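Shown next as structure tokens: one chain only, the form predicted on its own.
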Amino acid sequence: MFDRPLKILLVSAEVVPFAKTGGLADVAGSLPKALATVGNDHAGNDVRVTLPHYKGIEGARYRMDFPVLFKNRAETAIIREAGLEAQYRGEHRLVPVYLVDNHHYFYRDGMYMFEDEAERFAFFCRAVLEMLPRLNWQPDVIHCNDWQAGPIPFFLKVRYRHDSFYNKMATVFTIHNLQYQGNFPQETLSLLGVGEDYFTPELLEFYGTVSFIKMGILFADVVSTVSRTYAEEIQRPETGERLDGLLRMRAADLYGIVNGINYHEFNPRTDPRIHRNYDRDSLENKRENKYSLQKEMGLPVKNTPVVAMISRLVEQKGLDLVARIIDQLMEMDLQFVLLGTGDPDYEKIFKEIKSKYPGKAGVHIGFNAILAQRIYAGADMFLMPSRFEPCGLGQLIAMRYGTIPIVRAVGGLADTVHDFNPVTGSGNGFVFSEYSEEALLHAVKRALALYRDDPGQWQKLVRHAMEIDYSWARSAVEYLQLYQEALARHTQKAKIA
């Protein structure tokens, strides 16, 4: 498939098992493995991964130190190296992890929300960077992802660029969530090493600030988000973040790949976690899930239809629309289940409807990972009705556990799942387009009616949910083929230069 394996890099702020706060990290987890067994036909890529070495983790084993000159003064990087397992023809292969350790920035209560986020995710980056002669190895690709590694590109390209060790390597920036910016005061430059004359617009200067993913969508080689629709949503003013006309600028450099979700994992006929196992032929054992999950949820155990949500209770996921149509909702014959935790005003809202319906919703605020993967077995219907959602992980686990997305049309949501056609059979799922509560209610009322008036059909849609592939291993070739381009455009790129 390709000419040659490739060493890659992928840095992130977080990584499953070691660290997580959101998606970023089952990305980073997952993706590693999938591209260390893909991709030719000889031996798989050379995959390594990095991130900061936060409190709490553990396991992993010292491997060098050094010091990084940083603000005027030498800093101490410490390199712990830990491991991914990884399925390559029947072999086990571990992909290297490197946690950069250093007292004084990491070993916090917490990842994030700290007064100096830009000195320790600008350290972090120079640390990786310093890191790569001493492991004496050279990566083809460094895969930044999100603001945390947005120095990465820009210091390649600033302080870098002459070092005959550095300069062959290509750059990939991926934007996971554009919200999350990294946007630090004007002094940030001192941190950067670089002055005053890097503080533009058509440089670091973002809005009276200096932004660690400006400095990724700018310096990067080629340009990467979660899916195709939101790679097309964020030129626009409305959806860009005020990134809009830098990202237009670079519309030629950039990409959408949908994220996938770890098959081994997410797999009803193997899940532990689960009830009772089960696939697409064996679907009347999904109903013993429901039966376990109502018992579980304090719900009237029947073969009632069970409407789903596993969200963060943020403005983004679309729970005002849900609040709105909750006491219509609650008139039909259906079962509501939400597992969530974020905004105080949601988990009250959220509260306040399990206690109005006691029979009819169960909610249970907090995060629990076996009671997540109860209710995608269990439920029959996931809602997901997001303002915006780059990529979305919800709508691709539920397929695959034969619970039928109702989503509205927007980033990942729209590039995966498709509208259910009666009189074709093809869809996938339930969507809807306006954001308003009368589209959602809409789309719930449609999905109910194929539910209860043509359960042949929709044992047909539960079947071609649980088929389709949003494996890692489709990603991760996607991901090869951009590896390859971001190369060709350095290699241009250089020769111009």
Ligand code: ADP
Contents of the next structure:
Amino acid sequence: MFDRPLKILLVSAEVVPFAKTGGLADVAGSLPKALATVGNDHAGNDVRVTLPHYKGIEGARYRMDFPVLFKNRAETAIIREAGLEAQYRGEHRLVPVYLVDNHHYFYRDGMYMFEDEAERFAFFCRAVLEMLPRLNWQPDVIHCNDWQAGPIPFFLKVRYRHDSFYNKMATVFTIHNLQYQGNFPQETLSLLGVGEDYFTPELLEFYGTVSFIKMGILFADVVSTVSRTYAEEIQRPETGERLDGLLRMRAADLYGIVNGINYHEFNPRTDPRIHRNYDRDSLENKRENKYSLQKEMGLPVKNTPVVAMISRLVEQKGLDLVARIIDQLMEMDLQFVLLGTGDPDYEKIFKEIKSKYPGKAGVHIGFNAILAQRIYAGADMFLMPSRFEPCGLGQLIAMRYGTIPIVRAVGGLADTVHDFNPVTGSGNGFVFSEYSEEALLHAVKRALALYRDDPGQWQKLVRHAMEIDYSWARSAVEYLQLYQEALARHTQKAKIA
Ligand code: ADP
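Given the form predicted on its own above, I would also like to look at the protein as it appears in the form predicted in complex with adenosine-5'-diphosphate (ADP).
Time for the whole complex; same chain goes first.
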């Protein structure tokens, strides 16, 4: 299927295990490992990763430094090197990771939200491109993720266009969440090394700002996002975050590939973080995880259905719906468990729910990866009533652990969870469409009814959810096809130009 191994550079502002604030980091940490090991019979692809070297990252060794001409002065970029461990046919492989360091820009508490954000990431993108000839490495494809990497396709098309070292490189730009755009004042043009003639709606101007995400969408050879449904949704005015017009313009080059999860890390058979390991043939052990979760959350230990949420507590996640139906939920035969952190208003609401229903609601405010695994393993149902959801990882992890998702049919949730059909027995969860209390409540009630009235069918549903392949191996093959597509388009455009 793939004629030769590819050289791929993945650019991301965060990569597990070096730096993480959200799902992007999981993708950037897992996809390269999968790419290094799929797609052809001989060597695997030559995949490398780059991100900024933030304060707190340890263990990367010095590789080189060089000046980057930036803002009419020379700023030093220091490149440090580390690796991501991958397995290839039983042998260890190391995916090289290049960390771009500059004391002034990156030695700070925290990763984002600084006044000079445009300057920091424009510098990062320039440094990444300037690093390549010094590594003597010419990637076939540069895979840019989210607004922080948006300037790279732009730089390649404008600044490096006639440079034979760069002009064969194709670019892919992936949108992980369209809400985060990187829009900055007009003065940002000078950081990008262009004048006011670029400040037009056809080029970099976006509602009076210079938009980094727009640069990625406009100049990349192909654009992708993290599910097919989200790729459609973002082309509509209601859900397009003002970029729907541009995305419609690029519709022929816009793809959706759902994220995978790491099947080694998320495996109920071997996961050391959970109380008792199990698989689809030993589901009785899953119940022991429920009992130990109940104990840990201060709930009565009994065989009642546990409905769980693990989520950033933000508007996107549909928490207002949950808060509005909580009194009705608490009248039913179930226990509710929530792990999350975020917006203080939501934290307060869920703490209050915990005090109001001590024997029925277990709430833990905070970020806790170990407790998260125990919840995935111990719960029966997993709630994601999101307003929008580009892909969503929670539902995928839940299914891997035999915990049935109850989701709203948006974005990646719509693509990965299919409504249970009591007649045919098909489906892997419970799905509702309308963003309303009634619709959510109805879905929860349907799930509870099946759990209570037909344990045999419920077990079948659980087994089926556990069997579906949401590993990276599958999505990585789709990304390889996307890279080929980007290369083909790039070559074609070069011929026309
Ligand atoms: P998003 O990227 O919008 O936060 P996803 O569903 O794509 O949503 O990814 C969320 C990931 O973060 C999941 O792996 C989930 O288990 C994890 N997570 C979210 N909140 C917490 C928390 N408070 N503690 C531990 N893990 C969490």
